[in-house]
Structure formats: C-alpha cells, structure tokens
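A lone chain, given as structure tokens: the form predicted on its own.
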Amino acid sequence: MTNPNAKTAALPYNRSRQAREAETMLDHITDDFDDNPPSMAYFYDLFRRAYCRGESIEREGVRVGTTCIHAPEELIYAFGATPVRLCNGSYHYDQIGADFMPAKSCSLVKATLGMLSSENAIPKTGKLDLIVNPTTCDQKKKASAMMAGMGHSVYELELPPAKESEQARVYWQRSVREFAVRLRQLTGKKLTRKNLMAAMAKTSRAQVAFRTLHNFRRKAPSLILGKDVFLVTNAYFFDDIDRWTDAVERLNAELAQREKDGFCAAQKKAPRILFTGSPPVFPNLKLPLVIEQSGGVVVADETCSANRMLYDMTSVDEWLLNNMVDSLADKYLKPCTCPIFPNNDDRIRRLLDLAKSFAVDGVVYQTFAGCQVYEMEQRSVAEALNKAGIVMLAVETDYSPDDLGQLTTRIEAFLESIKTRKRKAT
C-alpha cells in the first residue's frame, strides 16, 4: 500500500490531507450552528492552530505519550513530565495505519499508529521521550511492538484481566508503583509527597471544572451542544492543563449566565441523547455532529474521550506517599467502566444512572468496525436499556466519510421515532 503521507510531504502544511480533514470538521462544528458560546473561541482557535495550521503546542519537560486513560497522569506530572494522549481520530492516519494492521482492525488504533509513523503528524507535541501503553484491548497490546519498531520507547502498563477481586487490585497497585519507578528512571527525579500532592491538585482542579460543565448538561432546555463538549474534552488530550482549565472555567461562567437568561442551545423539544461506545476523537466527530444536525442534542456521554476521562476523583485515606500512589491506582481501576473487563455491571449501572439523571430520550451506541469489546457488550447494554424503557440505536462505523449519508438517514429515523413515542405518551 502506498503511504498517503508521502504524497503530501512536499505540500505546505495547511494544504495537506490531514489539515484539510481537520479544517472541514471544524468548519462544520463552528459554521453549521448558530449561537456558539463565545467562550468556545479558545477551543476553536486551539484546534485551528494545532490541526489546521500545524503549530506546535508548548510543552514543559519530558513528554510522555499515553494511549489510554488508564495511564495515571498525576504520576507523570509529579515527575515534572507532561502527558500527551495519543488517541487519534483522523481518517488520513487510519489509512496510513493500515500498513501496520489488518484492514478490519479498530480505526482508533490504526490512526494512532499512522500518526506515530508520520513525519508531519498533528497535533505537534514534540519528540516523545516515552510512550505508556496500558494493556487494555488485544489490538493495543499488539501495537506496542509496532510502536517500538518505529523507534519509540514503549512501556507496557499491565492491567489485571478483571477488576473486582482484591488480587486484581493488588496486581494493579503493583503495576502503578512499577510505572513510578520507570518514570524516575526516565526523568532522574524522585517522587515526593509534595510533588504528588501538587500534581493531584492540578488534575483535581481540571476535574472540578469538567464536573461543573458536566452538570450544566443536565439542564433542560440545553445550554450547550454535545459537539462543543466533545471538542473541549478532546482538547484535554494535548493542551496545557492549566490553560485548559482556565478556558473551561470561563465557559462554565458563560453557561451560568445562559441559564439565568433562559438561553436554549437546541430546540426545547429536541430529543435528548446519551452517547456511548467507541470514543469520538477529533476530527472523527461525525456521529455526534450528525445527531445534532438532525435535530437531536447530545446531553451526556459515557466514553473514554469525555465523561469517563475526567469524571472520577481520587479519594485518599492517608496522605502518605505509598497510600497516595495506591489511591491513584484505585481511582484508575475501581470505577472504570471499560468493556475490556469481563463483568460489565458497573457500565450498565452507569448508563442507567446517566439516562435517568439527564432525562435522556434515547441512547446512541457507537462501535468502530473491528472493536470487538464494544461489539460484544452491545447486546447486554441494549437488553438492560430496553428493560428500563430506554430506546437504543447501535451504529457500526469507522473513520471513513463514505457512510455519512447512511448514518444521517438512520439517525433521522431514530430521532423521529423518539418524537413519535413522546407524542403518543402525552
């Protein structure tokens, strides 16, 4: 297969395929909707600079790439390093990644490999000193060797096969402690109680800002559209955490004013949708965008690129260094609703709780073609939602734009069925 990146290497960056793909999506996000929050200008500009113009994002210290939310970012910050989430949503990089993996593999994993193998990758995060690859799904596990073959230094952060038992908890705590040892070797710095407390305070402030934004999504009528929330959370992947938190706090202040003013970001009777499944990662926000272009509004999500990424807080019993590290480990394992674990009861409970507390009218379940764990859980989730009287639409897709027409037709029919159901109920 010809490497698509080779054809664009000589072009100015803003004319490259990856830049045009990102710009097209960003134009839809900003131009196809009225009354975008002025505070979103920070995020729109950030993505234009990073994805459309290829500008470098300022980073301090050692750069540690992460491929999953299971990598404890507080530990990375505590050692004076900066975490960079490597999950990628570009169809351009998906095509490049097909050189490394079978065509029917998960688009997200292929796109990440495609980005890491490209000389002109976006967003530009500088040279990665280490990539932390938690051993979640089988495809990500196998990707470790491929990333190492590209010349990257890769550390495999080992997860237990299940999470319920005390043995699993102890296994994971040991894995996290060993990760701290690897970070010490990488940075030459010692982990201290003071540095870890400062790192935890940094991420806690970001989580508080996110939770405030999360709670604003409960409001009816809606104060903000889901396409903007996904852009905000995707910015957390690569933006400076303090700048990101400042921007989210400004957005929250604007949403508070919108609530006082009685502002409606969507039609009052727009179907309220809970989004779950494979994560929407920029520029592949096509499904959330189709939902809101078709008259729905995404009011909540259960994905590892948004809600699951920032919702859970660290609970520390004793502020001693080893206890703090173990508490961090618990935060990344105990509440996790990732479908890699055999028992999915926590995820079903979480979805039912979100559906109730956000007064959703229906659920859209996205699965990337080749993402077996989400495909396998689809039936049990659908059964639980149906039992609770909540309708669900399961959508299998990938990063290609070719199915956009089909997706639009299915989403429009789903939203219309919700409206009909609500009319009959009144």
Given for the second form:
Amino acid sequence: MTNPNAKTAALPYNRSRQAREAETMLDHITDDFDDNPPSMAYFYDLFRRAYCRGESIEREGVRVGTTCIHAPEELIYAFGATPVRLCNGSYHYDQIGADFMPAKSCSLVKATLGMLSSENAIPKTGKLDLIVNPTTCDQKKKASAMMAGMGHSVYELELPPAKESEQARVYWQRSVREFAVRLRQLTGKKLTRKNLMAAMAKTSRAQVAFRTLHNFRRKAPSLILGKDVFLVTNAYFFDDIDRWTDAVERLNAELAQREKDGFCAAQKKAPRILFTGSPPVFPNLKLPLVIEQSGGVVVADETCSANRMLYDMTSVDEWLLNNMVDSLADKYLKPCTCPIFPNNDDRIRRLLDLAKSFAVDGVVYQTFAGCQVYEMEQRSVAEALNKAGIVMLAVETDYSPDDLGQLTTRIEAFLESIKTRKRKAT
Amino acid sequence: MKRLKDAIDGVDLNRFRIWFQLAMFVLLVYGGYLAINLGNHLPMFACGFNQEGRGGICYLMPLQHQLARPWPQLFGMASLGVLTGFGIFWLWFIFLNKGWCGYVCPLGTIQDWITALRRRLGVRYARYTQDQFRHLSRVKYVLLALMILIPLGIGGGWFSRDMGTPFCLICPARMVLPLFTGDLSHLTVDFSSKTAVAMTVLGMLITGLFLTGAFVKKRFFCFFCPMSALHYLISRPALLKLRKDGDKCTRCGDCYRACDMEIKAIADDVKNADIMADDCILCLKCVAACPEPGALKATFATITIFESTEAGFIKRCQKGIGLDQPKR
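Pass me the form predicted in complex with its partner chain as well; I've looked at the form predicted on its own already.
Up next: the whole complex, starting with the chain shown before.
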C-alpha cells in the first residue's frame, strides 16, 4: 500500500509527525501540571523512549499480540511467551487504518489496523508470532481477515455473544482450552501446573499493585491525577510485567507517603470525575487530559484500557491444571462489563458502585464515533446515573485533534455546573 | 477491635475448617467414650447406629421412630412428644443454621476428606450441568417426604414394621460412621424378611454410591440429604446467616468457583440479601473467595462475624505472589 507520509518517511522517526503527536501529548501530561510524582518518571521515560524516540522495547522469545482484554495473558506467560496488547491510540495510525474500514468506524480499530499494516510499527515490540483476536465487537471480528491479509498469523478466540448463561460459560471455557492447545503448537512447550501457577502469580502481583493504586484514588483530596494513572495502565500494554509491577509498587509507596504528608494533587474542591466508555489509549489521552487541565480530577474509570483490564482477580478452588484454566476463563468472561454483551446491568452497577465509593461528582462517558455498542448503552447508563443523582456528560469523539477546542468548552461548562451544584448544596 | 476483625477476615478459612471439622468429628463419633451425650435432637448426621462412640444422635432417627407410632397414640398425647422433640431440634438448628452441614456433620466431613484425597491424587472433580443440578436438587425434598410418609404409613398399618426408620436403612452414615469405632455389623444384608433384604441391599448400594460419588463430586451426598431439605424449610429465623450486598458485587463468579455445591445464584443473584440457597452448606468458602470488600458476609444475630475483604482474598486466594518476601 502507499504510505500517505511518503514525504516525511525519509525523516528520522523522532522528527516525524507521528513522533510529534506522542511528544505533544507527553509534554502536556508532564509540563502542564506541577508536582508530578517523581516515581512517574519511569513511565514518562518509557513512553518517551517507545513513542517519541521510537526505541525498541522488544522482548525475547515468542511474542503474542492481543487485540482485547479477553485474551488470557496468564496462559501466554505460562507457555513462556509474552503478550503485547495491540489496541492503539495514535491518530497517525488511525488515518492509515481508514483504508481498511468503512468511514464511520471506531478509531481504535482503525489505528490498530494501521499500526499492524506498518513496517516499523510504534511501539516497537518486535515481530509478532501470533495475534489473538477475541471475537468481541463486529469491527474487531472483521479485522481478523484484514490482519491475516497483512501477513499476520491470526487466531480467533471465540467469545460467546452473551455471558450470563451457563451455556456461554462452558462454551468460553472450551474456547480458552482450545487457545491453550494453539499456544502449545506455537511454542512447542507444555502447559503444566507449575508454569501456569508461576504465570498466574505474575499477573496477580501486577493486579495487587494496580488495586493498591486504585484504592489510593479513593482519597479526597486526590493523591494522584487520572492522566498519570492512564499512562501507568497503558504501559501495561507493552511493558515487561515484572518491571511494570515494580514501578507501580514504587509509585504506591510514594502515594502512601503523600497521604501521610497530607498532600493534594488537585484543588480540594476539584470536581471528582469517573471516566467510562471507549478506552483512552496513549497518545489519545485527549479527553482525560482536558478534564484535568480544566480543573477536574479523574478519580476512577471503567474502561478496558485500565480498570476493566486489571481489576478483577482470579480465584482457584483446587490448584489442579484443569481447574486453574477454567478459573482463568471465568475471570475473563463473568465480570466483564464490555457493552458487546446484551445486558448492561453489571456495567451500571459497577459505575454506581464506583461513583459511590470514590465520592464521584460526575461521570464523563466517552464514545468513539463509530463504536455503536457504547453509543447504544449511553442512554440507559445516563438514566441509571441520573436516578442516583449523578450527572453525566456524554462525549462523542475520535482520535483527531480537531475537536479539542469544542471539547474543552463542553468539559469546562460541565465542571462549572458541578461546582455550582456543590456550592448550592453546601 | 479493628485488628481482631482484620485477623478474622484474613483467616485461612480452609485450614480453620479442617481443624474445626476434625474436632467436631471426634466429639460426635468418639465423644461417647468420654461420656459426652448431646442428646438425640441434633440437626446433622451424628449417627445413632454408632452405639459406643456417638456423642449425640441425629434427629431424623427419633423422628422416624416417633412418627411410626400407631395413629391413635401419635395423634393423641404422643403428639406432644413429637412437638417438643421438634422444638429441641429447632433450637439446636437455628443456632448454626446450615453451618451444621459445612462445619459439624460427620458425614459431610468424611466427604471433604475423600475430596482431599482426590485432590492429592491430582484427579479433577466432576460438575453437573445446570439442568442436572435443577433436577437433582429436588431429590432431597422427595426423600424428606418419603421419610415422613412411610413411618406414618407404618403407624396406619399400611407398611411392614421392617420399614421402620426407612431413611436410616438407606443412609450411608449408618454403615460408614460405625466403621470408625470398629463396628462392622451394619455392612450386612438383613435376611429376616423380604422388606429387610430390599432395604439393606439398597442401603449397601447407596453407601457404595456415596463413596464413589464423593470421590468424583464434591459433597456428593449433600444434594440428596433430606436433613438439608428440612433445614431449608425452617431456616428463616436462623441466627447464622449468609448475606450479600448486591451493589458491591461485580459478578466475577469467584464465589461460584469456590462453591462445593455449585450454587450459581451466589454469584449471579444481586437482588436478595439473604442469599442462602437450599443446597447451601454454609461452609463460607464463598465469603473467603470474594475479592469485593463487604459483598459477602456471615452474620450471627445480625452481627457481622466474617466478611469478604480485599486483603483477606489476596492472602487466601493468590498463590505464590510473594508479598511477604522482600521486593527486588
């Protein structure tokens, strides 16, 4: 295919428009705010190296790309392979990916396709030995054939269309077992109780670190800003898991100290925002950033690039291989609040619980233009939240920077209305 | 107080249960040697046929005896005896609710031991499909009805006296528990009459089924237990309760995974606060396996005694994450 950036292709990567997109975002994240936690430096640096300078962050061994949180990473680790989450947030790739998908489709899917079609994809995670594409939304499903057309080896991990029935659960457990068989063919290794246990411990340690970070965000006034947390969870997509966990643990230690010192990361009266809907993926942290630049603070989220990816933990009753694999399968299906499932009660209950336990003032609901499932759930979510006395702002956007001004105005007005409400209440 | 609560909520429940069940087993199966007698109205299978060692007797045995009295007697003054008997049984019961099944019942404990053996051998357990589960779940009510109707029929002169205590004749506890005090006499077929032959042969078969069933299926027998059915029918005023706060539940299904009785509602039902199902044995493994603070809890007379917490969950359910070890 033709490279739309043919003119700039000759430039070194760090001077390309693509690198500048990431750099601008990162500069805003670091420079627009005072008092960034020193332990965030690890993450700022990681993104600068990976996205702005195009440095390689390849890892040894078999690399398995995943296009959705439904692909069980513990299984991939157990086979000695490394998972890389492919969901992409770059406007540059969104434009390239537009060649593959209809005009009105989701930026995230387009950007992912755009990245996969590029020869020197950023972040540079190395050649993928396999792409696992869980059959979630229609756009991701149809992307399978396109990825295969680009020369990738694609495995469709079959997800049931609903999640509540026992039938769906058993179907999914079988899918996950099949996936283990595929990984065995790919790696030539055997799945054992021991290596799966070690893999699960790896993920579980990361999840515990995430949960600790999550719990720190309950504190009012806030100890950390949402833009930083989104960067942390985004790093989980491609960073080495143990290194990531260590970095998060250091951050947690710092937040514990901040709590002791009575530190405030945002103004005491800053409206506390719960972020939900289409997932913010770096460099598209546009909306969370605008919220915090306008004086709000994102204290919690319900998105598959952060909370939904790391929050729910596995429990195993009997530590035998069969039971462990089934337990993993359950964790990836049952608590999932993805809008592709017919009922969204779980998502609404989750949002209400987060709103309550994080003392949230308002909810911002991001929908990528073209993501129908999130659009369709918007009404029911807004109704449920309003009934509970929580205001919600629905924002339809995409990866293009064009609507930044308009978004800023809307967010500012929303935050202002929250502040007025709060003032009146007291 | 807070530290005590944290210690309880962080307890390794499975280990606690192993020791508690063992202690109860010794009390009820060997207590007789120490002249312990908790009476004959106990709400679980402390089998009366274990004559030397028993530390108390299962209520179903005297109940069936009493109901088999001739009708004029049963519906006359003897009814008073039946009612007081039931009253004493009920008082025992409301104290622990179905916790009698999960923590005290010797037959339940034996099944847990067989499960532990299977796990040691690395054999996976079997599961029912939801349909099977629904149908099997009803069997215990049928057994309960028969257990009441047959003795009544004997009293009315319709059945042979050889059918007396019909459930005891087929209950695996009658054959299994006396074995622990070296009494092999119940592992025999009684040839005194046709009815006796039929009932004791059936009993032998069920015991065989019990032993094999418990090996492949966790708490195999408890699905069919008429005592469990009786418990459920009178459980409303019980003091020990299993409660759920549906608002805090993410329906992750961790509790359902842990459930020996495969009760799906424990994970999926977010409406009912009083979540104990008829098959529940109140082992509280679900509470221990729940990662959401306060979503599941055990209360005694409305006081919370054991509650799901994030820290407790991580300690119990996440193996080898090395939180106690120094970080790199």
